[in-house]
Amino acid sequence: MPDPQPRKQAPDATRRSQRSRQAIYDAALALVAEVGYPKTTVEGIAARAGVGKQTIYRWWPSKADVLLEAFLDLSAQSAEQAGAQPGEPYALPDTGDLAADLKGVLRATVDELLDPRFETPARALAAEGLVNEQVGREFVAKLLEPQLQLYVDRLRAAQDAGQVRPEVDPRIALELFVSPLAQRWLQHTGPISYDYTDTLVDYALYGLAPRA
(Lines of atoms letter the chains of each structure in order from A and count residues from 1; the text may use other names and numbers.)
(Lines give C-alpha, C1' and ligand atoms only; values in the text may rest on other atoms or scores of the structure.)
Protein backbone atom coordinates (compact mmCIF):
# COMPACT_ATOMS: atom_id res chain seq x y z
CA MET A 1 0.00 0.00 0.00
CA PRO A 2 1.22 3.52 -0.67
CA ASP A 3 2.48 5.47 2.31
CA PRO A 4 -0.28 7.95 3.19
CA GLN A 5 2.19 10.24 4.94
CA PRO A 6 4.37 12.45 2.70
CA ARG A 7 8.01 11.86 3.39
CA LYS A 8 10.01 14.74 4.74
CA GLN A 9 12.91 15.86 2.62
CA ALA A 10 16.35 15.54 4.12
CA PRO A 11 17.77 18.85 5.32
CA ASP A 12 19.89 20.64 2.73
CA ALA A 13 23.30 20.45 4.38
CA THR A 14 24.89 22.77 1.83
CA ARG A 15 22.31 25.49 2.40
CA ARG A 16 22.55 25.10 6.16
CA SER A 17 26.34 25.31 5.95
CA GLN A 18 26.17 28.49 3.88
CA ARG A 19 23.72 30.05 6.33
CA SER A 20 26.10 29.26 9.17
CA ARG A 21 29.04 30.74 7.28
CA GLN A 22 27.13 33.93 6.56
CA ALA A 23 26.08 34.20 10.21
CA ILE A 24 29.72 33.81 11.23
CA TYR A 25 30.84 36.45 8.71
CA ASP A 26 28.23 38.90 9.99
CA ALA A 27 29.09 38.21 13.61
CA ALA A 28 32.83 38.61 13.05
CA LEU A 29 32.48 41.95 11.24
CA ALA A 30 30.01 43.26 13.82
CA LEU A 31 32.20 42.29 16.77
CA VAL A 32 35.43 43.71 15.41
CA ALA A 33 33.58 46.95 14.69
CA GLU A 34 32.17 47.10 18.23
CA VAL A 35 35.08 45.97 20.40
CA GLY A 36 38.14 46.05 18.12
CA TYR A 37 40.33 43.23 16.87
CA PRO A 38 42.18 42.37 20.15
CA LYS A 39 38.91 41.84 22.08
CA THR A 40 37.23 39.88 19.33
CA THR A 41 37.42 36.15 20.06
CA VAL A 42 36.38 32.97 18.32
CA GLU A 43 34.13 32.26 21.31
CA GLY A 44 32.47 35.65 20.92
CA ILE A 45 31.97 35.18 17.18
CA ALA A 46 30.48 31.72 17.75
CA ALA A 47 28.08 32.95 20.43
CA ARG A 48 26.90 35.85 18.31
CA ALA A 49 26.49 33.66 15.22
CA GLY A 50 24.62 30.98 17.17
CA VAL A 51 27.07 28.21 16.30
CA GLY A 52 29.49 26.06 18.25
CA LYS A 53 33.11 27.13 18.60
CA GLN A 54 34.21 23.91 16.94
CA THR A 55 32.18 24.83 13.86
CA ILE A 56 34.42 27.85 13.38
CA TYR A 57 37.62 25.91 14.01
CA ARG A 58 36.51 23.30 11.51
CA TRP A 59 36.54 25.93 8.77
CA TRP A 60 39.16 28.45 9.93
CA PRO A 61 42.34 28.11 12.02
CA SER A 62 42.10 31.54 13.67
CA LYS A 63 39.94 34.61 14.14
CA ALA A 64 42.16 36.47 11.66
CA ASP A 65 41.21 33.99 8.94
CA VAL A 66 37.52 34.38 9.82
CA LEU A 67 37.68 38.17 9.64
CA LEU A 68 39.67 38.29 6.43
CA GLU A 69 37.30 35.87 4.71
CA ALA A 70 34.31 37.80 6.04
CA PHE A 71 35.74 40.99 4.60
CA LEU A 72 36.42 39.29 1.27
CA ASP A 73 32.81 38.12 1.21
CA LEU A 74 31.60 41.65 1.94
CA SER A 75 33.77 42.98 -0.90
CA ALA A 76 32.42 40.33 -3.26
CA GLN A 77 28.85 41.30 -2.38
CA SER A 78 29.69 44.93 -3.09
CA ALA A 79 31.21 44.00 -6.46
CA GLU A 80 28.08 42.04 -7.38
CA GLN A 81 25.90 44.98 -6.45
CA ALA A 82 28.06 47.10 -8.76
CA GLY A 83 27.36 44.71 -11.64
CA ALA A 84 30.10 42.07 -11.42
CA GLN A 85 29.01 38.53 -12.24
CA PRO A 86 29.41 35.98 -9.40
CA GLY A 87 32.37 33.69 -9.92
CA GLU A 88 33.82 35.73 -12.78
CA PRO A 89 37.16 37.54 -12.39
CA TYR A 90 36.66 41.21 -11.65
CA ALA A 91 38.47 43.79 -13.74
CA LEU A 92 38.52 47.57 -13.80
CA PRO A 93 36.40 49.10 -16.57
CA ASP A 94 38.18 49.68 -19.88
CA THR A 95 36.13 52.08 -21.98
CA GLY A 96 39.20 53.47 -23.70
CA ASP A 97 39.05 56.58 -21.49
CA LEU A 98 41.60 55.91 -18.74
CA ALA A 99 40.77 59.02 -16.73
CA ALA A 100 37.04 58.30 -16.70
CA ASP A 101 37.61 54.66 -15.78
CA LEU A 102 39.92 55.47 -12.88
CA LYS A 103 37.69 58.24 -11.61
CA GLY A 104 34.68 55.93 -11.63
CA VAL A 105 36.50 53.23 -9.67
CA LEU A 106 37.90 55.68 -7.13
CA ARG A 107 34.49 57.27 -6.63
CA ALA A 108 33.12 53.80 -5.84
CA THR A 109 36.05 53.34 -3.45
CA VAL A 110 35.14 56.58 -1.67
CA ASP A 111 31.58 55.30 -1.26
CA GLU A 112 32.90 52.07 0.21
CA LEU A 113 35.36 53.75 2.57
CA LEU A 114 32.59 56.00 3.92
CA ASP A 115 30.15 53.09 4.37
CA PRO A 116 30.17 52.04 8.06
CA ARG A 117 29.73 48.39 7.04
CA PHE A 118 33.18 48.54 5.44
CA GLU A 119 34.87 51.41 7.22
CA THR A 120 34.77 50.20 10.81
CA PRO A 121 36.00 46.62 10.32
CA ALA A 122 38.51 47.78 7.70
CA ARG A 123 40.00 50.28 10.13
CA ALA A 124 40.14 47.64 12.85
CA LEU A 125 41.96 45.18 10.60
CA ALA A 126 44.30 47.84 9.23
CA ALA A 127 45.17 49.03 12.73
CA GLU A 128 45.83 45.49 13.94
CA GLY A 129 48.00 44.87 10.89
CA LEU A 130 50.35 47.64 12.04
CA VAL A 131 51.15 45.90 15.31
CA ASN A 132 50.56 42.27 14.34
CA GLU A 133 52.88 41.35 11.48
CA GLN A 134 51.06 38.13 10.59
CA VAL A 135 47.70 39.84 10.35
CA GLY A 136 49.30 42.65 8.36
CA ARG A 137 50.83 40.24 5.85
CA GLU A 138 47.54 38.40 5.39
CA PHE A 139 45.60 41.65 5.10
CA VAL A 140 47.91 42.79 2.30
CA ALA A 141 48.16 39.43 0.52
CA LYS A 142 44.47 38.52 0.61
CA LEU A 143 42.78 41.90 0.41
CA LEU A 144 45.01 44.68 -0.86
CA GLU A 145 47.30 43.10 -3.44
CA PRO A 146 44.50 41.53 -5.54
CA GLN A 147 42.84 44.94 -5.70
CA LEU A 148 46.07 46.72 -6.59
CA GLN A 149 46.72 44.19 -9.35
CA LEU A 150 43.51 45.35 -11.03
CA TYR A 151 45.02 48.84 -11.33
CA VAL A 152 48.24 47.36 -12.68
CA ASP A 153 46.32 45.49 -15.37
CA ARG A 154 44.32 48.60 -16.35
CA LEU A 155 47.44 50.78 -16.54
CA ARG A 156 49.22 48.18 -18.68
CA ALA A 157 46.27 48.19 -21.05
CA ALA A 158 46.59 51.98 -21.19
CA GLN A 159 50.28 51.61 -22.02
CA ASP A 160 49.40 49.26 -24.88
CA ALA A 161 46.96 51.91 -26.12
CA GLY A 162 49.64 54.62 -25.99
CA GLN A 163 47.94 56.54 -23.16
CA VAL A 164 50.74 55.97 -20.63
CA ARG A 165 54.47 56.19 -21.28
CA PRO A 166 55.95 52.72 -21.94
CA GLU A 167 58.74 53.13 -19.38
CA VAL A 168 56.30 53.78 -16.53
CA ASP A 169 56.11 51.06 -13.86
CA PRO A 170 52.34 50.51 -13.32
CA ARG A 171 52.86 49.20 -9.78
CA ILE A 172 54.52 52.47 -8.79
CA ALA A 173 52.20 54.62 -10.89
CA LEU A 174 49.04 53.40 -9.17
CA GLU A 175 50.39 54.71 -5.88
CA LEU A 176 50.04 58.25 -7.23
CA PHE A 177 46.29 58.10 -6.68
CA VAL A 178 45.69 55.06 -4.43
CA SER A 179 48.17 55.90 -1.67
CA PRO A 180 47.08 59.52 -1.04
CA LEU A 181 43.48 58.35 -0.71
CA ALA A 182 44.48 55.59 1.71
CA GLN A 183 46.53 58.02 3.79
CA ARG A 184 43.69 60.53 4.08
CA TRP A 185 41.27 57.81 5.06
CA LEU A 186 43.54 56.08 7.57
CA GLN A 187 45.00 59.16 9.23
CA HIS A 188 42.11 61.63 8.83
CA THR A 189 44.48 64.15 7.24
CA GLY A 190 41.65 65.56 5.13
CA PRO A 191 38.20 64.77 3.76
CA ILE A 192 37.77 62.19 1.03
CA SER A 193 35.35 62.99 -1.76
CA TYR A 194 34.73 62.59 -5.48
CA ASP A 195 36.38 65.94 -6.15
CA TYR A 196 39.47 64.83 -4.28
CA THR A 197 39.88 61.52 -6.12
CA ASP A 198 39.09 63.13 -9.50
CA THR A 199 41.89 65.60 -8.83
CA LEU A 200 44.29 62.81 -7.86
CA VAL A 201 43.63 61.11 -11.19
CA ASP A 202 44.10 64.34 -13.14
CA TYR A 203 47.40 65.07 -11.43
CA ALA A 204 48.65 61.51 -11.81
CA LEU A 205 47.76 61.14 -15.48
CA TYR A 206 49.40 64.46 -16.29
CA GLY A 207 52.65 62.96 -15.06
CA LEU A 208 52.07 59.57 -16.73
CA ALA A 209 51.00 60.77 -20.15
CA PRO A 210 53.33 60.49 -23.18
CA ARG A 211 55.55 63.46 -23.75
CA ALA A 212 54.86 65.61 -26.80
Given for the second form:
Protein chains: 2
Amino acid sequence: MPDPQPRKQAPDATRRSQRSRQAIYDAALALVAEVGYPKTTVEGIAARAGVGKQTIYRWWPSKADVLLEAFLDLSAQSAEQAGAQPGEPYALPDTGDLAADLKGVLRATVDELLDPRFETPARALAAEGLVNEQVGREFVAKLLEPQLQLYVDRLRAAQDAGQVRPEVDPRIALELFVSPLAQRWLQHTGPISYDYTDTLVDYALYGLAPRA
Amino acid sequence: MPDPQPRKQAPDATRRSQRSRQAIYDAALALVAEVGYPKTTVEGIAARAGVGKQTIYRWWPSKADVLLEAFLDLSAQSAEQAGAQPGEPYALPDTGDLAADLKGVLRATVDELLDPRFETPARALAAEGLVNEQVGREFVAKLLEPQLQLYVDRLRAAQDAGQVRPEVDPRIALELFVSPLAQRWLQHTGPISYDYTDTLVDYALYGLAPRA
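Next up, the form predicted together with a further copy of the same chain in place of the form predicted alone?
Up next: the whole complex, starting with the chain shown before.
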Protein backbone atom coordinates (compact mmCIF):
# COMPACT_ATOMS: atom_id res chain seq x y z
CA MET A 1 0.00 0.00 0.00
CA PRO A 2 1.29 3.49 -0.72
CA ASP A 3 2.20 5.52 2.36
CA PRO A 4 -0.60 8.09 2.82
CA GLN A 5 1.79 10.60 4.43
CA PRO A 6 3.41 12.92 1.87
CA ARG A 7 7.18 13.01 2.26
CA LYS A 8 9.52 15.79 1.41
CA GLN A 9 12.61 13.63 1.66
CA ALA A 10 13.49 10.07 0.77
CA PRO A 11 13.72 7.78 3.85
CA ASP A 12 17.54 7.73 3.79
CA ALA A 13 17.76 11.52 3.72
CA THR A 14 15.27 11.72 6.58
CA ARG A 15 17.37 9.32 8.64
CA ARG A 16 20.52 11.31 7.86
CA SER A 17 18.75 14.51 8.91
CA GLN A 18 17.63 12.90 12.15
CA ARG A 19 21.17 11.80 12.90
CA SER A 20 22.53 15.28 12.13
CA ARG A 21 19.92 16.93 14.33
CA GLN A 22 20.69 14.65 17.23
CA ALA A 23 24.45 15.28 16.81
CA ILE A 24 23.79 19.03 16.79
CA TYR A 25 21.64 18.84 19.94
CA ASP A 26 24.27 16.78 21.74
CA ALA A 27 27.05 19.14 20.66
CA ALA A 28 25.08 22.24 21.70
CA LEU A 29 24.29 20.88 25.17
CA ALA A 30 27.84 19.65 25.72
CA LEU A 31 29.39 22.96 24.63
CA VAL A 32 27.16 25.20 26.73
CA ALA A 33 27.89 22.95 29.72
CA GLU A 34 31.64 23.17 29.14
CA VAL A 35 32.24 26.81 28.17
CA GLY A 36 28.99 28.57 29.12
CA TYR A 37 26.43 30.28 26.96
CA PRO A 38 28.43 33.40 25.94
CA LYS A 39 31.33 31.36 24.52
CA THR A 40 29.14 28.81 22.75
CA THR A 41 28.97 29.62 19.01
CA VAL A 42 27.16 28.14 16.03
CA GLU A 43 30.63 27.48 14.54
CA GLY A 44 31.66 25.55 17.64
CA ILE A 45 28.46 23.50 17.65
CA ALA A 46 28.89 22.69 13.95
CA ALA A 47 32.53 21.63 14.38
CA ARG A 48 31.71 19.38 17.32
CA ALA A 49 28.68 17.84 15.59
CA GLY A 50 30.69 17.22 12.41
CA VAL A 51 28.32 19.23 10.20
CA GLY A 52 28.70 22.42 8.21
CA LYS A 53 27.70 25.75 9.77
CA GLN A 54 25.16 26.19 6.96
CA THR A 55 23.39 22.98 8.02
CA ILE A 56 22.66 24.61 11.37
CA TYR A 57 21.61 27.93 9.86
CA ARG A 58 19.26 26.11 7.47
CA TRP A 59 17.29 24.80 10.46
CA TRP A 60 17.74 27.47 13.17
CA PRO A 61 18.24 31.24 12.99
CA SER A 62 20.51 31.48 16.06
CA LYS A 63 22.33 29.55 18.76
CA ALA A 64 19.55 30.38 21.22
CA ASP A 65 17.09 28.54 18.98
CA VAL A 66 19.39 25.51 18.65
CA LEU A 67 19.78 25.31 22.41
CA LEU A 68 16.09 25.75 23.02
CA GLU A 69 15.26 22.82 20.74
CA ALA A 70 18.09 20.74 22.18
CA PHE A 71 16.53 21.25 25.61
CA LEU A 72 13.04 20.47 24.40
CA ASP A 73 14.43 17.25 22.94
CA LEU A 74 16.24 16.38 26.19
CA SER A 75 13.07 17.07 28.20
CA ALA A 76 11.03 14.90 25.84
CA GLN A 77 13.55 12.07 26.30
CA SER A 78 13.32 12.44 30.09
CA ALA A 79 9.53 12.40 29.90
CA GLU A 80 9.61 9.22 27.80
CA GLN A 81 11.96 7.56 30.26
CA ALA A 82 9.47 8.53 32.98
CA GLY A 83 6.72 6.72 31.07
CA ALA A 84 5.19 9.32 28.74
CA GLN A 85 4.19 8.14 25.26
CA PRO A 86 6.35 9.67 22.48
CA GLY A 87 4.46 12.36 20.63
CA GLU A 88 1.57 12.40 23.10
CA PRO A 89 0.74 15.73 24.69
CA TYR A 90 2.14 15.62 28.20
CA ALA A 91 -0.09 15.66 31.23
CA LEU A 92 0.64 15.03 34.88
CA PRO A 93 -0.70 11.75 36.25
CA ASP A 94 -4.20 11.94 37.71
CA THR A 95 -4.87 8.99 40.00
CA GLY A 96 -7.37 10.99 42.02
CA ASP A 97 -4.78 11.44 44.83
CA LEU A 98 -3.41 14.94 44.28
CA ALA A 99 -0.68 14.74 46.93
CA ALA A 100 0.64 11.41 45.61
CA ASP A 101 0.59 12.62 42.00
CA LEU A 102 2.46 15.84 42.80
CA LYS A 103 5.02 13.99 44.91
CA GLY A 104 5.67 11.54 42.07
CA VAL A 105 6.26 14.29 39.52
CA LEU A 106 8.50 16.28 41.86
CA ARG A 107 10.56 13.17 42.67
CA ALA A 108 11.14 12.70 38.93
CA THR A 109 12.17 16.36 38.74
CA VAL A 110 14.66 15.84 41.58
CA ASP A 111 16.18 12.97 39.59
CA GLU A 112 16.46 15.20 36.53
CA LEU A 113 17.99 18.13 38.43
CA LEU A 114 20.62 15.80 39.92
CA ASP A 115 21.49 14.27 36.51
CA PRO A 116 24.66 15.97 35.19
CA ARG A 117 23.48 15.56 31.57
CA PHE A 118 20.65 17.94 32.38
CA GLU A 119 22.10 19.88 35.30
CA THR A 120 25.15 21.50 33.72
CA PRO A 121 23.61 22.89 30.50
CA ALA A 122 20.41 23.88 32.34
CA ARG A 123 22.41 25.84 34.88
CA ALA A 124 24.50 27.58 32.18
CA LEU A 125 21.33 28.62 30.37
CA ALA A 126 19.55 29.74 33.52
CA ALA A 127 22.56 31.93 34.36
CA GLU A 128 22.48 33.52 30.92
CA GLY A 129 18.73 34.04 31.22
CA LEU A 130 19.26 36.08 34.38
CA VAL A 131 21.38 38.72 32.66
CA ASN A 132 20.17 38.39 29.05
CA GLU A 133 16.49 39.19 29.26
CA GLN A 134 15.71 38.06 25.70
CA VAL A 135 17.22 34.61 26.26
CA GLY A 136 15.55 34.38 29.66
CA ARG A 137 12.10 35.26 28.37
CA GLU A 138 12.36 32.88 25.41
CA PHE A 139 13.34 29.94 27.58
CA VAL A 140 10.62 30.72 30.08
CA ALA A 141 7.95 31.08 27.38
CA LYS A 142 8.89 28.02 25.35
CA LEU A 143 10.28 25.63 27.94
CA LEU A 144 9.46 26.49 31.56
CA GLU A 145 5.95 27.93 31.27
CA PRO A 146 4.54 24.99 29.24
CA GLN A 147 5.82 22.68 32.00
CA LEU A 148 4.20 24.85 34.67
CA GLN A 149 0.90 24.75 32.75
CA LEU A 150 0.80 20.98 33.35
CA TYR A 151 0.58 21.74 37.07
CA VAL A 152 -2.13 24.32 36.36
CA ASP A 153 -4.15 21.64 34.55
CA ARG A 154 -3.67 19.10 37.35
CA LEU A 155 -4.65 21.64 40.03
CA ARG A 156 -7.76 22.62 38.02
CA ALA A 157 -8.79 18.95 37.88
CA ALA A 158 -8.25 18.79 41.66
CA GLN A 159 -10.47 21.87 42.06
CA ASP A 160 -13.17 20.13 40.02
CA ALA A 161 -12.80 17.13 42.34
CA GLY A 162 -13.12 19.34 45.44
CA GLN A 163 -9.53 18.69 46.56
CA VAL A 164 -8.33 22.27 46.10
CA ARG A 165 -10.25 25.32 47.33
CA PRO A 166 -12.18 26.84 44.40
CA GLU A 167 -10.88 30.38 45.05
CA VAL A 168 -7.21 29.30 44.71
CA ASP A 169 -5.36 30.55 41.60
CA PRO A 170 -3.58 27.42 40.26
CA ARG A 171 -0.85 29.43 38.50
CA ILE A 172 0.23 30.90 41.86
CA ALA A 173 -0.49 27.76 43.89
CA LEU A 174 1.95 25.59 41.93
CA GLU A 175 4.78 27.94 42.87
CA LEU A 176 4.51 26.90 46.52
CA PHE A 177 6.12 23.55 45.69
CA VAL A 178 7.86 24.21 42.34
CA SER A 179 9.74 27.41 43.21
CA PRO A 180 11.39 26.19 46.44
CA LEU A 181 12.87 23.24 44.54
CA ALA A 182 13.98 25.55 41.72
CA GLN A 183 15.63 27.99 44.11
CA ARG A 184 17.47 25.30 46.11
CA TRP A 185 18.76 23.82 42.87
CA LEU A 186 19.65 27.11 41.18
CA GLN A 187 21.19 28.95 44.12
CA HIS A 188 22.46 26.04 46.22
CA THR A 189 20.41 27.29 49.17
CA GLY A 190 19.83 23.76 50.44
CA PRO A 191 19.94 20.07 49.56
CA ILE A 192 17.24 18.55 47.36
CA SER A 193 15.76 15.12 47.96
CA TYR A 194 12.50 13.16 47.76
CA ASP A 195 11.87 13.89 51.45
CA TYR A 196 12.20 17.58 50.81
CA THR A 197 9.77 17.70 47.86
CA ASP A 198 7.29 15.42 49.67
CA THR A 199 7.35 17.88 52.56
CA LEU A 200 6.76 20.85 50.25
CA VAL A 201 3.66 19.18 48.81
CA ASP A 202 2.28 18.40 52.27
CA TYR A 203 2.88 21.95 53.54
CA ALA A 204 1.40 23.50 50.40
CA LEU A 205 -1.74 21.38 50.42
CA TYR A 206 -2.51 21.46 54.13
CA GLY A 207 -0.96 24.79 55.15
CA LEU A 208 1.34 25.80 57.97
CA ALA A 209 -1.40 26.97 60.33
CA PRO A 210 -3.16 24.40 62.50
CA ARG A 211 -6.52 23.15 61.22
CA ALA A 212 -9.32 24.06 63.61
CA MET B 1 35.21 62.91 79.74
CA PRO B 2 37.62 60.69 77.88
CA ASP B 3 36.07 58.44 75.28
CA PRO B 4 36.08 54.90 76.74
CA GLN B 5 36.36 53.32 73.28
CA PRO B 6 39.94 52.78 72.14
CA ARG B 7 40.52 54.26 68.71
CA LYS B 8 43.03 53.19 66.16
CA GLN B 9 42.61 56.33 64.07
CA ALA B 10 42.04 60.00 64.75
CA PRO B 11 38.46 61.17 64.01
CA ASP B 12 39.41 62.84 60.72
CA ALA B 13 41.11 59.72 59.44
CA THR B 14 38.09 57.65 60.48
CA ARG B 15 35.80 59.98 58.57
CA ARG B 16 38.07 59.83 55.54
CA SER B 17 38.08 56.02 55.75
CA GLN B 18 34.29 55.98 55.95
CA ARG B 19 34.03 58.18 52.87
CA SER B 20 36.46 55.95 50.96
CA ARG B 21 34.60 52.82 51.95
CA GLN B 22 31.29 54.26 50.82
CA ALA B 23 32.83 55.39 47.52
CA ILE B 24 34.24 51.87 46.99
CA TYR B 25 30.88 50.23 47.77
CA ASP B 26 29.08 52.57 45.36
CA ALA B 27 31.67 51.99 42.63
CA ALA B 28 31.57 48.21 43.06
CA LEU B 29 27.77 48.02 42.84
CA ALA B 30 27.64 50.41 39.87
CA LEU B 31 30.33 48.50 37.97
CA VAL B 32 28.88 45.04 38.49
CA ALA B 33 25.50 46.39 37.36
CA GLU B 34 27.02 47.93 34.24
CA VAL B 35 29.50 45.33 33.01
CA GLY B 36 28.61 42.19 34.98
CA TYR B 37 30.60 40.29 37.55
CA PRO B 38 33.25 38.71 35.28
CA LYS B 39 34.37 42.08 33.86
CA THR B 40 34.34 43.90 37.19
CA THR B 41 37.92 44.24 38.52
CA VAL B 42 39.49 45.64 41.67
CA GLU B 43 41.36 48.07 39.39
CA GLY B 44 38.08 49.26 37.87
CA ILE B 45 36.46 49.70 41.26
CA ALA B 46 39.48 51.66 42.53
CA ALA B 47 39.54 53.94 39.49
CA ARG B 48 35.83 54.69 39.75
CA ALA B 49 35.98 55.27 43.50
CA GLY B 50 39.01 57.57 43.12
CA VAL B 51 41.20 55.51 45.46
CA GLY B 52 44.36 53.49 44.95
CA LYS B 53 44.11 49.76 44.26
CA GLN B 54 46.14 49.16 47.43
CA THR B 55 43.46 50.88 49.52
CA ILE B 56 41.03 48.20 48.42
CA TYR B 57 43.46 45.33 48.94
CA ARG B 58 44.25 46.64 52.45
CA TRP B 59 40.61 46.06 53.43
CA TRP B 60 39.45 43.17 51.24
CA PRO B 61 41.27 40.17 49.75
CA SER B 62 39.21 39.99 46.52
CA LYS B 63 36.49 41.61 44.45
CA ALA B 64 33.99 39.04 45.73
CA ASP B 65 34.61 40.27 49.28
CA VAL B 66 34.21 43.93 48.28
CA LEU B 67 30.91 43.15 46.56
CA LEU B 68 29.67 41.09 49.45
CA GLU B 69 30.27 43.94 51.89
CA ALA B 70 28.82 46.47 49.47
CA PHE B 71 25.65 44.40 49.39
CA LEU B 72 25.55 43.98 53.14
CA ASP B 73 25.83 47.77 53.41
CA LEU B 74 23.07 48.30 50.85
CA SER B 75 20.81 45.83 52.66
CA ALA B 76 21.50 47.54 55.98
CA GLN B 77 20.54 50.89 54.43
CA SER B 78 17.31 49.37 53.09
CA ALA B 79 16.53 47.89 56.49
CA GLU B 80 17.09 51.28 58.14
CA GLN B 81 14.81 52.97 55.62
CA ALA B 82 12.22 50.31 56.49
CA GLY B 83 12.47 51.29 60.16
CA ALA B 84 15.22 49.10 61.63
CA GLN B 85 17.54 50.71 64.19
CA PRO B 86 21.12 51.09 62.92
CA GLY B 87 23.40 48.54 64.51
CA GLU B 88 20.52 46.59 66.08
CA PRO B 89 20.32 42.91 65.23
CA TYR B 90 17.54 42.54 62.70
CA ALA B 91 14.35 40.71 63.49
CA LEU B 92 11.08 40.51 61.64
CA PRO B 93 8.18 42.39 63.25
CA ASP B 94 6.12 40.36 65.70
CA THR B 95 2.73 41.96 66.28
CA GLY B 96 1.18 38.59 67.11
CA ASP B 97 -0.47 38.46 63.67
CA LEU B 98 1.80 36.17 61.63
CA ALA B 99 0.06 36.70 58.28
CA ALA B 100 0.17 40.49 58.60
CA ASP B 101 3.82 40.48 59.68
CA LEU B 102 4.92 38.25 56.79
CA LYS B 103 2.92 40.28 54.28
CA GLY B 104 4.55 43.49 55.49
CA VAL B 105 8.08 42.10 55.16
CA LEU B 106 7.40 40.62 51.72
CA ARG B 107 5.90 43.92 50.52
CA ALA B 108 9.13 45.66 51.56
CA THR B 109 11.06 42.98 49.66
CA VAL B 110 8.96 43.62 46.55
CA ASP B 111 9.89 47.32 46.81
CA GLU B 112 13.57 46.40 47.08
CA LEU B 113 13.48 43.95 44.15
CA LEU B 114 11.85 46.61 41.97
CA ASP B 115 14.42 49.27 42.94
CA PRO B 116 17.04 49.51 40.15
CA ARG B 117 19.77 50.42 42.68
CA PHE B 118 19.36 46.95 44.17
CA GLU B 119 17.93 45.03 41.21
CA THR B 120 20.74 45.37 38.69
CA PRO B 121 23.75 44.46 40.84
CA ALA B 122 21.79 41.74 42.67
CA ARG B 123 20.84 40.14 39.36
CA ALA B 124 24.43 40.27 38.06
CA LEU B 125 25.69 38.61 41.23
CA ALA B 126 22.95 35.98 41.26
CA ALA B 127 23.84 35.08 37.67
CA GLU B 128 27.51 34.68 38.60
CA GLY B 129 26.54 32.60 41.63
CA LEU B 130 24.74 30.14 39.35
CA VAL B 131 27.86 29.23 37.40
CA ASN B 132 30.58 30.08 39.92
CA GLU B 133 29.82 27.83 42.85
CA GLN B 134 32.28 29.50 45.22
CA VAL B 135 30.76 32.95 44.67
CA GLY B 136 27.28 31.46 44.90
CA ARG B 137 27.92 29.67 48.17
CA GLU B 138 29.60 32.68 49.75
CA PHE B 139 26.72 35.00 48.92
CA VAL B 140 24.18 32.47 50.14
CA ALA B 141 26.06 31.85 53.40
CA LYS B 142 26.81 35.48 54.22
CA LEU B 143 23.88 37.36 52.72
CA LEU B 144 20.86 35.22 51.83
CA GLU B 145 20.86 32.61 54.60
CA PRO B 146 21.08 35.16 57.46
CA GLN B 147 18.02 36.88 55.96
CA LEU B 148 16.17 33.56 55.74
CA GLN B 149 17.02 32.85 59.38
CA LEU B 150 14.91 35.89 60.35
CA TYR B 151 11.91 34.04 58.91
CA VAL B 152 12.92 30.90 60.81
CA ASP B 153 12.92 32.92 64.05
CA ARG B 154 9.54 34.49 63.29
CA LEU B 155 7.99 31.12 62.40
CA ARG B 156 9.39 29.56 65.61
CA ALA B 157 7.75 32.35 67.63
CA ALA B 158 4.51 31.61 65.78
CA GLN B 159 4.88 27.93 66.67
CA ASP B 160 5.28 28.91 70.34
CA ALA B 161 2.10 30.97 70.00
CA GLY B 162 0.21 28.03 68.45
CA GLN B 163 -0.15 29.74 65.06
CA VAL B 164 2.02 27.27 63.13
CA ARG B 165 1.75 23.50 63.46
CA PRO B 166 4.46 22.23 65.81
CA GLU B 167 5.67 19.53 63.40
CA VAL B 168 6.41 22.08 60.63
CA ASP B 169 10.11 22.68 59.83
CA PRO B 170 10.42 26.50 59.70
CA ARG B 171 13.47 26.39 57.38
CA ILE B 172 11.41 24.61 54.73
CA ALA B 173 8.14 26.41 55.50
CA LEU B 174 9.57 29.86 54.74
CA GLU B 175 10.40 28.73 51.21
CA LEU B 176 6.70 28.45 50.37
CA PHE B 177 6.44 32.24 50.24
CA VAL B 178 10.07 33.37 49.80
CA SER B 179 11.09 31.12 46.88
CA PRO B 180 8.16 31.92 44.56
CA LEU B 181 8.96 35.63 44.85
CA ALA B 182 12.67 34.92 44.27
CA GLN B 183 11.98 32.80 41.19
CA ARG B 184 9.57 35.31 39.60
CA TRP B 185 12.11 38.05 40.12
CA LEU B 186 15.18 36.07 39.04
CA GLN B 187 13.72 34.28 36.04
CA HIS B 188 10.99 36.71 34.96
CA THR B 189 8.42 33.91 35.27
CA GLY B 190 5.71 36.34 36.32
CA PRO B 191 4.98 39.83 37.64
CA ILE B 192 5.64 40.65 41.30
CA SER B 193 3.31 42.84 43.38
CA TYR B 194 1.89 43.25 46.88
CA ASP B 195 -1.21 41.30 45.81
CA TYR B 196 0.97 38.43 44.68
CA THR B 197 3.01 38.17 47.90
CA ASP B 198 -0.12 38.61 50.07
CA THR B 199 -1.63 35.65 48.18
CA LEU B 200 1.49 33.52 48.72
CA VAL B 201 1.30 34.11 52.47
CA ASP B 202 -2.41 33.20 52.59
CA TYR B 203 -1.91 30.02 50.55
CA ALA B 204 1.13 28.97 52.60
CA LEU B 205 -0.53 29.50 55.97
CA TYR B 206 -3.94 28.03 55.20
CA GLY B 207 -3.08 25.50 52.47
CA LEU B 208 -4.58 24.77 49.09
CA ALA B 209 -6.83 21.91 50.24
CA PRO B 210 -10.24 22.80 51.72
CA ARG B 211 -10.45 22.88 55.50
CA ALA B 212 -12.87 20.29 56.79
